[in-house]
Structure formats: structure tokens, C-alpha cells
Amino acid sequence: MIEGLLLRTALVPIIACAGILLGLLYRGLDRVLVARMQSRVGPPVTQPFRDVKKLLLKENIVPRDAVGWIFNSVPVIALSVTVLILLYLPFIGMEPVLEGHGDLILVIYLLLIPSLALVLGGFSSGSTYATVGAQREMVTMMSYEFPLAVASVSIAWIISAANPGIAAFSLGAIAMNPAWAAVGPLGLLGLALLLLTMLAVMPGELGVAPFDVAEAETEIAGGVLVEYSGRNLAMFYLADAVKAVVLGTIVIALFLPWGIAGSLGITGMAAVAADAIFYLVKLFIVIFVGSIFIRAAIARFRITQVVKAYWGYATFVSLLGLLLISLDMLSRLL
């Protein structure tokens, strides 16, 4: 047992210091994918770990009028959480570091820390900017939270049918029994529509266009980060880079969940390496679905549109696929 406890607490800075690393490296992917996709040159892909390496060396300015303790604090607890929410998920086809000390409900309500972070940070930053987009971050938050949660929750609906006895909301559970084999053709559909609702949710959670009313630099001069700079900055970044990592292992994790060592033969050391990198590969393609190919696409709606996209549109498809999902378990009792 105190073995099992170090080993984990061990693994916690690596784990750390692999999310910041990846969440990085996927954020240079999607500005030179942006930049090609729209027909422009673009930075490098090391230009994130730049912008972070010049911002920790920059001069962190707190406003006169701003709430010193809370505009310094939110930024740590932004990146803690989220390196956190890390901790509970199967990060790189490993067991989670926690499991059987959370579930799918934590994650979800850890997920909102982040956003709430930022809030806080805009409301004590004492700039009309910043409150306003501290605003607007507390709508597209509220707006996405529900069919965020009418997917996940389906999901784990669908293993504990399927698995009676199981915790149905363990994500590490839930990774080894795909929801996919548990459904017939109309819960295929409907999985098919919590996925697409999920890949929706992702820019919502990132703040990246066109859901980035937030900031709308054009607009409110960059909104809730208006007044941040220096290492304050820095942490906000780092906390974004790494979030993309989690929605996506998220999404992984609820709906892609196999590896390909098993398929392919491969045992030992040659199998973890080997679904190390197949998980990789579906991290990019999540990440490129729900965040670039959308960002590259389509411009910044106006807050009125992002409420209606997600209470709207996305909550409509989710329920959707939950009533999908519902007549095909019927269908099968009958």
C-alpha cells in the first residue's frame, strides 16, 4: 500500500510536467494548422513554449484598482486544477493516477474551477473590459454545462446497464468497457450525436472562436486577460494548453477508448509504447475536430449566438441522443 502511494505521488510531477509539455505542443499544432488552413505562413511550433518562456521573464503588474490576493491567486489555482483534473483521467493509455478516488461527476465540477478562475480574475482585475468579459465567460459557461453533462452522464448510464454492479461513472471503468459494444443501431446513432455534442462543448470550454467571446480582442481589448501579464499571464496559458489535453483525453476516454496493442499482438514495454502513441494520435484528432478545424472555419459568434448554439443546438442533439439511446435499451427488454 505505501509502495502503491508512492509510486503515485511520484507520478504526479511527471504527469504535470507531460500535460504542460503536451498541451503546449498541440497549441503550436493548431496555430501552424490554423495559419495553413487559412492561407497564411503562421509561427513555428515551438512558438508557445516562446510565448511562455518571455512571459515568466516579463514584469507581473497588478492593476492599482484590482483585488491584489484574488488576481494573483486565480491563475495558480487555474493551472492546479486542471494539471488536477489530469490526475483522475487515463492520461497516455495509463490507469488513472487516482482511480477510485473520483469520477466522471468530479471531473465534470473540476472542470468549472478553470472557468471560474477566469471569472473571478475579470471581476477583481477593476477593468470595464475585463468585467465584461468576465460576463460573458459565466454565460457560455452556464450554457455549455448542460448538455456537457447530459452526455457524460448517458454514457455511464449506458455501462452501468450493461455492467451491472460497475461503477458506471469511474472513467477508468468506463474506458474499459466501451459504450459503443453496449447499444444497438439506435444507440449507435445516438452515441454518434453525444460525440458530436461533446466536440462541440470543447471550444466552449477552451475559449477559442468562435466561442471566444470571452476575450474578443476586437471588441473588449482581450476581456477577462485585459489586465494580465507577466507569470499571472503565463499561468492562464499554461492552464488553456492543458485543458485542450483533458477535454480531449476526456473525450477519448468516454468514447475512444481502445488501444492497438492488442489488436496488433504487441505485448511488454512494446505495448505501452505502442498505445502511448495510437492515444496521441486520437488526442490529435479530437483536438483538431473540436478545436482547430471549427476555429479555422468559422468566425466569433456574439454572445447571444453562443447561447443559443449551446442551450439551443447542442443541448437539443444531446437529448437527442439520449432519447436514441433510451428506445434502443427498451427495444432490447422488449
Given for the second form:
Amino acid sequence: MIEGLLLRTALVPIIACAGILLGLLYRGLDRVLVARMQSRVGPPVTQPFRDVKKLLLKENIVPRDAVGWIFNSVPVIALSVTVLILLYLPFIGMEPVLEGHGDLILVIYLLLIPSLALVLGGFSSGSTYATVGAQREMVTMMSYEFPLAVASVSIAWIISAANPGIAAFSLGAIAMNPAWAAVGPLGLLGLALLLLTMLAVMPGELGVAPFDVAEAETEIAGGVLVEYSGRNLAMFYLADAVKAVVLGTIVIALFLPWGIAGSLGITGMAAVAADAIFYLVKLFIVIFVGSIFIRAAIARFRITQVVKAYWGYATFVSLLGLLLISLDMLSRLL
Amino acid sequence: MKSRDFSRSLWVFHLNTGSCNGCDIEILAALTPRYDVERFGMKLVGSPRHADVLLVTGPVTRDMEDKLKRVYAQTPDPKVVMVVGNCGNTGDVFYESYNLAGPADRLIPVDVYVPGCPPRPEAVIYGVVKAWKLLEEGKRR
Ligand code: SF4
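Could you please show the structure of the form predicted in complex with its partner chain, as a counterpart to the form predicted on its own just displayed?
So here's everything in the complex, that chain up top.
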């Protein structure tokens, strides 16, 4: 018991550092790949590390009109909560560090907090641009929440139906029992639609184009972040980067939880290494489809179009997926 | 300040103080695939709070005088100011016009001058590199 606790405590800083490193690496890859897709050379992959290092050196300005304590505390909240979510997520076949202390529902609620922190930061910075950005961020947040919830609940439903008596919302259990194996052809189609919804929700959660209305630099000069500089900006930057890893890992846990070691017949440390590499590959693919490619391919939507895309299309697709899954379940009951 | 802290990470805020847009187009040209300043880690940002380099174009009209000073104050230290185009350097064809408050270095301290009407993107990039050197050497706070 005590040993388990010690092990878990030792894992916390490792996971936090790995999350931040991976997040920054993703940011670097994002910039290089987008540049290549626009037939530019682009910055080196290490660019985000340099940017963060430089931001930490810069002066940290708190505007005269800002509410100082909120303005300064929300970047810390955003970063720490994003890292905290990592502790609730299963990696490479391991149980989450905080398994048993919170489940998928909690993670979905926690995912709201970095966005809420952005909103609060925007409102407290006393700038018109930031206020407009904060309102847009709120609207975006409310729009993608429903499809995200439908997708997660459907997965939990499938798993609880297939394995009675299991803690269906526990992310560890979800990652151990791939939902794809538990459904028939109709359900497979439904799951594919749900995966599509999750991938569509990702750019909204991350605030990248085409859903970067809250930060729209060319319209509202950086939106929610307009007044942030130096250390505070660096913390938001890091939180954003880690959030990509968080979302990627959630998609992997819900939809692509397989390891590779079992099918290759490797055991011991080699198996962990193989699974870790496989996890990184999966993470890259999910982030590439859900963020990098979309960002390069589509220009920014207007805020009304964002709402329509999420409340309209994404919700419709996710409900369709849920309907197909219900039909699948019913057909097997009969 | 230790050297190389700003190594290849320069965020540039571009302020138009009444230029004819000739210079601004050349600055945008520096971002296109042909010149691609992002290779060197340079990035145009939307807010002066994020910037390391304040890039000023245009002769500074009366209307922009106050704004230029405020944007300068809003940029966090350490920073450098760079003026692009003959307008910003000397007033150019608008020299001694009744509605000018500029050129820019009458209102704020300027570190790098890039002449030309408009300067070529190469010249703009060269100017940014000079600005970067100034930041590295800590010439400005
Ligand atoms: S320097 Fe020439 S191109 Fe540049 S703003 Fe002035 S007139 Fe236009």
C-alpha cells in the first residue's frame, strides 16, 4: 500500500515533465509541418522551447485596468490543472496515477478549467479586445461541450453493457476494454462517427484554426491573451501545449487503446518501450489529424460558423453515432 | 544579459503610423515562402505585449503620435524599435508636412533604421538581425 503510494508520487513529476516536453515538441512539429504544407521551410522543431525560454526573460506587465490577483493567478491555474488531468489518464497500458479517485466525467469537467481560466484572464485584463475574446471563448466552450459529452458517455455505455459490474466511467477500465471489440457492424459505424466527432472537437478545445476565434490575431489582436506578456504568457503557452497531449491521450484511451507489445510477442522492459513508442506514434497521428492538418487546411471561421459547426454538425454526427450504437445494442438484445 | 537568450526567437509587432502600405507589403513578403522569416524563429504577433521588436512604418501622422508612444510603452522590456522605410526614417516625401508629428525617432528611441522606399524584404530581414544583435548584447536595457 505504502509502496504503491510512493511509486505513484514518484510518477507525478515524471508525467508532468514528460507532458510539458511532449507538448512543446508537438508545438514544434506543428509549426514545421504547417510551414511545409505551405511550401515554406519553417522554424526548427525546437522553436517552442526557445520561445518559452525567451518569454520567461521578458518583463511581466500587469495593465493598470486589470484585476491584478485574478490576472496573475489564472495562468498558474490553467497550467497546473492541465498537468493534473494527465494524472487521471492511462498511458501505455498502465493504470492512471490517480485511478479510483476520478473518472472520465471528472476529466471532462477538468478540461473546462483551462478554458475558464482563459475567460477569466480575458475579463480581468481590462481590455476591450480581451473581453471580446473571452466572450468568444465562452461561446466556443459551450458549443463543443455537448458532442464531447455524447461521445464519452456512449463509450462508457458500450463498455458497461459488454462487461457488467465494471466501473464503466473509469478511464483505466475503458483503456483495458476497447469499445470496438464489444459492438457489431452498426456499432462500428457509430463508433467511427463518434471518433470523427472527437477529432472535430479537438481543434475547438485547443483553440487552433479554424476555431481560434477567441485569439483571432487579425481581428481582435490576440483576443483573450492580448494583455498577457512574459511569464504569464509563457504559462498559457505551456498549458496550451500540454492540453494537446491531454486531448490526444483521451482520444487514444477512448478509441485507440491497443498496445503493440502483445501482438509482437515482446515481454518485459522491451514491451514497455515498444508500447511507449507505439503510443507516441498514435499520439502524433491523432494530433496531426485533429489539429495540425486542420489548421493548415482551413482558414478561420466566424464565431457564428463555429457555433453552427459544433451545435449543428458535430452534435448531429455524434447523436447519429449514438443512435447507431443503440440500434446495435437493441439488435443484440432481440 | 547573457548572450543567445533571444537566439532565434524574435516576436515582431508591426505598427503602421500612416505609411502608404508599400513598406507593409514588403514586410508581409518577408513572411511568404520565398523569404520565410519563420525559419529564423521570427513571428508577427497581434499584440505589442507579446513583442520583442516594435516595427514602425510610416511618417507618424499627428493622429498616430499618441498611439505610437502608448504602443512603445506597452511593449515589455527588453525591446528594440526598428523603423522601416524612408518615411519613418526622415519623413521622406512628406517631410515638413503640416500634419506630421514624426519622424519616429523624434517621439520614441529608435535602434535600427532600414532605409528604402520601400526597402526590399532582404533589407527588412537584415534590419531584424541587427535588432536581434542589439537585444543579445543588451544595448537596450
Ligand atoms: S517609405 Fe515609401 S513605401 Fe514606405 S511607407 Fe513611405 S512612401 Fe510608402
